[in-house]
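The chain below stands alone and is given in structure tokens; this is the form predicted on its own.
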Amino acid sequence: MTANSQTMKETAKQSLKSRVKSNLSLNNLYHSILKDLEKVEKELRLFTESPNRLISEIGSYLFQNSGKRIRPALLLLCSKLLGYQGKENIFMSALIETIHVASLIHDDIIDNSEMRRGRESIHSRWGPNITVLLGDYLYIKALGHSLRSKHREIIGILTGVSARMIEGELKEYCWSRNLDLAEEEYLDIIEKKTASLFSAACQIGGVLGNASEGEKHSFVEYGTNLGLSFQIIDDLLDFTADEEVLGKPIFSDLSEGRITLPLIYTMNNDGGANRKRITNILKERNLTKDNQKEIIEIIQSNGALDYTYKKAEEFSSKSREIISQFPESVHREALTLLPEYTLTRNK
């Protein structure tokens, strides 16, 4: 990398870092629900207990690394925000996380990803045949367990969001490597693939807490906006993050054919020469390191990173505004700070 390109990269990173207001940690945000999250972890391990040795082995591997657990946390916090004191929120939080993990397993097969959360992906370790079956197993088991709920509405939410996430995955696949993807279509994809499960978690928390129709609507909108912000930052990190911190190679989205907002902005707003150059580079399926550096330099030099971050800020601000309508509590405070965390995270 040239000295000039290195300077541009550092300038872009500093521009983003200058917006960080505080160093938030999930442990601090989750302090009011840490004991509940521990119970969720136990439920997750129970879901993959099986007389089938392979299912137990892979299940144990899956849940060794707990990840961020944002979706279970949202369900717990939203239910407690409305005063819920039962135990079903623990069980439902585990189901939401199981659906999320199943979707990641299928994503890794489609993308041929070798790494997930800093470790070998299930696909890389056990191969595609076993992996696709395990993803199916987790989906079916989660939906089967949902039938135990006395809330028919929750069953509908879980089946609906599962179909919506798959629809988003199919749409993303159809647009793979297509540089004509518009921002509106990109937002629709990430709403289905990511934000819909955030929204479902919040909505189920509302159902358990006997939310009014207005409160349920607010939870849906809060979760959707938070999920959009989260995914946009995720896509931004693919160009700016430290690989060791991120837990997977940077530039993996484009290498796997996914067109995300920084590139969409570039193709719509950069000069014709740069658009043509990127188009020609992406005709080659196997991008070299030099190709990657060239695309990153173009994106870093035209305001695409700032635009992408500001778009994430817009959705984050909407989610904070929505949740501020609820009565003040320790749970509302956590839900208010989660949008800020999505903007400041580095992995």
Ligand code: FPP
Given for the second form:
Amino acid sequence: MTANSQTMKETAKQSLKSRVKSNLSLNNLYHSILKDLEKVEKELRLFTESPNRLISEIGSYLFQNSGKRIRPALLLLCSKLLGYQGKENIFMSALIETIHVASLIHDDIIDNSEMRRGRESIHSRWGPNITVLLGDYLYIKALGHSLRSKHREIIGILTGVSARMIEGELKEYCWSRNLDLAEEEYLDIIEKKTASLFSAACQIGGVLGNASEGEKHSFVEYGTNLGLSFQIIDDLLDFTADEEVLGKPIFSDLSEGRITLPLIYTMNNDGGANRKRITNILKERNLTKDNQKEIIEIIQSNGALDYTYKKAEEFSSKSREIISQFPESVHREALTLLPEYTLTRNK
Ligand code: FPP
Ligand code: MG
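Show the form predicted together with the named molecule, please, because up to now only the form predicted on its own has appeared in this conversation.
Then the entire complex follows, led off by the chain already shown.
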């Protein structure tokens, strides 16, 4: 990396950091559910216990490096917010995380991503054939286990959200390398591929906690807004993050042709010369370091990074507003801090 491109990257990072109000840690945020989350981890490991060597080997690789566990946390917190005292929320949290993990290992094949969470992705280690099968296995196992619940509604939520996520991925794929993608269509893609599972986690917490129709509606809205904010920051970090902290290479969205909000803003608001330049750069399949530097310079100077962050902030504050209508409790506090965490995270 040249000294100049290093400086550009630093400036981009600084500009994101300067907006960060506090450094929330998930461990602190999860303090009211830490014991439950440990039980979720145990449950997750049980799902891939198998005499089949590949299932157990890949399963332990997958679950030994714990992710953020946001979806299980949402499910636990939403059920507890309504006073739920049972144990089914542990099991359901493990199911929702399994669906998430299954979707990511498929996503990494689709996106040609070699790294995830600082390690080789499943397909780069075991190859795409085994990875597709393992993803299918996890996904079918999760749905099959959900039949153990007496709540039929939950099975409907899980199958519905799975179809929605696939629709989101397909739509994203159809729009790849297409710079005519409108902001509205982008939001529809990320609502389907990401926010729908956040929303489903909250909804299932609501079903377990015997939520009223009004409370269910609030959970759907809370989860959707939080998920939108989360994915917008994910897309922003793809331009601005520190690769070592992020655990995967930056600029991978653009390298694979995924058009996200900073580029959409640029195509709609920047002058003709920059739009033309970006169009030409994207015609090349391989983005050079100089191309990356040039794109960062353009989206930094035209306000696209600021605009993108503000959009994430808008969704984040909508979700905080919705949850503030519930009675005060430690669980509400955690659900209020999660939208803030999505804005301050650096990985
Ligand atoms: C990550 O997005 C991907 C998703 C949030 C959804 C993936 C969904 C599927 C592959 C559909 C299959 C679903 C099931 C239930 C089996 P990203 O690529 O923007 O984020 P990343 O940088 O973390 O990869
Ligand atoms: Mg991906």
